[in-house]
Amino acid sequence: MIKKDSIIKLLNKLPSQLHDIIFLSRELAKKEKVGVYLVGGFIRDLLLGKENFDLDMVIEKNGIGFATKLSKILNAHLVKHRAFGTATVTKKDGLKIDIATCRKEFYPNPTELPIVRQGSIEDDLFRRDFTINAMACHIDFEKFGQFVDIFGGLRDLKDSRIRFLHEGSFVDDPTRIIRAVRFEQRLDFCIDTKTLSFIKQAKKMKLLEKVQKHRIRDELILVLKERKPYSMLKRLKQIYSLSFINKNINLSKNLKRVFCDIDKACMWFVSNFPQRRILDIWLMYIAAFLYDLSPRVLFRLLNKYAFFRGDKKRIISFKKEFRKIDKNLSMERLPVIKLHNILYPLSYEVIILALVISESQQTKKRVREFFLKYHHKKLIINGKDLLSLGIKAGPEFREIFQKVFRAKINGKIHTKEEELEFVKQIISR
């Protein structure tokens, strides 16, 4: 067991934004006379010396009431989830604190969502997935820094072991199988022998096949957001199989190369265009992961797992358009305006996937050229400028804009003055 003073030293070393919230919560706990705990992944990473800005607190009485008061102290945004007795406090700098009432859970049927009731800290820790995520630390005034480890999480942390809390764990929630793989690969731990044997039993019972599909979707997205997604998918295939997603999915060595190339291409993009929006790298992984499926099967699978419309559109867009894009971009002669017209309507993710998966060096060269030279190009003039030159609004507007843009994309004009002068030339002709 870790001594109280050791925990306090670790808490004192935290970045100031986390340290301040914890000590403000301590003062509020004293005022409200409630027990408050830091729990779960935050405590795990605190003990491992890993950075984790996701504060997770549980309160022995009214979690929502505590969150409401803390949000006022921090002048932060509050979202309440009354059905679950939880709330999320979000500071202006984006830092989030998840706050819950201590809960116990009952599973009416295997694989179904649990019924939640108020409980003790012991109940709250027992409902968690693995021992290393079932540790807590008091941050209320009198017991500040006192460590709570009922299930031997600290021992498993030292032994680099992923172990479930009870034998019904995977029956209650089969998605814990995916999470076991995720934590094992992320932390370079090993799933312990007994836990593995129960995963095998879950496989025989086809428990993952019975889970609500949107929950599987969410777990897979979390896997693909990790640092080693291919290793996680490979390990999941090894201990359970991937047929619960689709029996035709193939985890080939080529896919490993594609995942690696996606990483490199995204690093190139971010280093060259740091000001542009954050890429959905997970979406590129899943588009590559599902690429061998036929368009019809892919469409059905994305609907089955209730992928959001925008995500589904980008994945299907790549599947449908890649061969056409690759054929056009690999042509020997390709006018710049045509290059722009091919790639500009597509999302960054689809374009980068084309760069990665194409075997044509010409395609790769032109995608990079598009990003570096042409993607940012746009007209400075607008409809008001054309009206000021005496041009009546109508179909001519679009024709003029196209001609001006073609000249700009070809490097003939650059400034607003040059754009206006070019419009005047078009009018005079």
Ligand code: CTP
The other form holds:
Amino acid sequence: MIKKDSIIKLLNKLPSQLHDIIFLSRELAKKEKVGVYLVGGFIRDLLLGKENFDLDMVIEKNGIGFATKLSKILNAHLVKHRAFGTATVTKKDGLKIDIATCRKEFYPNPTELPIVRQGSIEDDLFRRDFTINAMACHIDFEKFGQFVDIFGGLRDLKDSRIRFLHEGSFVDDPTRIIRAVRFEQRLDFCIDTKTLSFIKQAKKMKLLEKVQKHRIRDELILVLKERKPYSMLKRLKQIYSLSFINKNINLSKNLKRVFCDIDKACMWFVSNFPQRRILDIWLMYIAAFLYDLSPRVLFRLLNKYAFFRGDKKRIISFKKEFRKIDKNLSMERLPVIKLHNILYPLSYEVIILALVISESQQTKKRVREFFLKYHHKKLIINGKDLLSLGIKAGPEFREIFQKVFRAKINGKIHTKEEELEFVKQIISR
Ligand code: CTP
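Form predicted on its own done, so how does the form predicted in complex with this ligand look?
Following is the full complex, with the preceding chain placed first.
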């Protein structure tokens, strides 16, 4: 067991944004005369010395009431989830605090979501996935810093072990199988022998196959957002198999290299274009992972798992367009305007993935060239400029813009004046 003082020392070392919230919560707990705890992944990472900005709090009673008051003190945004007795407080700096009432869960039907009732901190910890995620620490006034570890989470943390809390854990929630792999690979831990044997049983019972598809989707995305997604998929295949996602799915031999090349390509992109929007690397991984499926199976799978429209569009666009893009971009002669027309309508993710997957050096060179030299090029003149030159609005506009753009992308003109001059030349002809 860890002493109060040691925990307080760890809390005092936290970045000020977290520290302030915890100490303000302590004051509020005193005023409200209520037990307040930090729990879950936050405590796990606090003990591991890993940075974690997702505060998870449970309150002995009326979590929503506590969250409402805390959000006022912090001048933060509050979202209540009345059905679950939980609330999320989001500060202006983006820091998020999940607050819940201590709860007890009942699983009326295996694999379905539980029925929730108010409970004690012990009940609340017992409903959790693994011992390392089932530790808590008081942050209410008198007991501030007191550690709660009923299931031996600290010992498992020291022994690098992922262990479930009870034998019904995977029946209650089979997505914990994916979570077990995720924590194991992320932390370089090992799934404990008994827990592993229950995962094998779960496999025989096809438990993951029975879970609602959108929940599987969310877990897979979480896997793909981790730093070692390939090892996670490989381990999941080893202890459960990946056929629960789709019977045609496999981990192709070169996927490890592809994932690694995606990382490198993204690093290249980010270092060259730090201002551009954040890339969805997970989406590139999944598009590569599912690439061997036929278009029809892929389309059905993405629908079945209810992927969001924008995500689905990009994954399918890669599947449908890659061969064509690769063929065109690997041609010996390709005018710059054509290169632009091919790549410009595609998302960054699809283009970068094409760069990674293509075996043609020509394609790779052209994709890099596109990003470095041409992607940012835009016309400065607009419709008003054409009107002011006496051109009537109509189909001619498009034709003129295309011509000016071609000249611009070929490096013949640069400034607004040069663009206007070029338009004048076109109309005089
Ligand atoms: N939890 C659980 N079973 C699940 C999901 C979550 O028991 N299927 C519990 C765990 O105690 C977990 C907490 O809810 O620690 C918060 O969930 P989540 O934010 O998903 O987990 P973290 O442990 O914070 O994971 P991460 O570090 O990936 O954010």
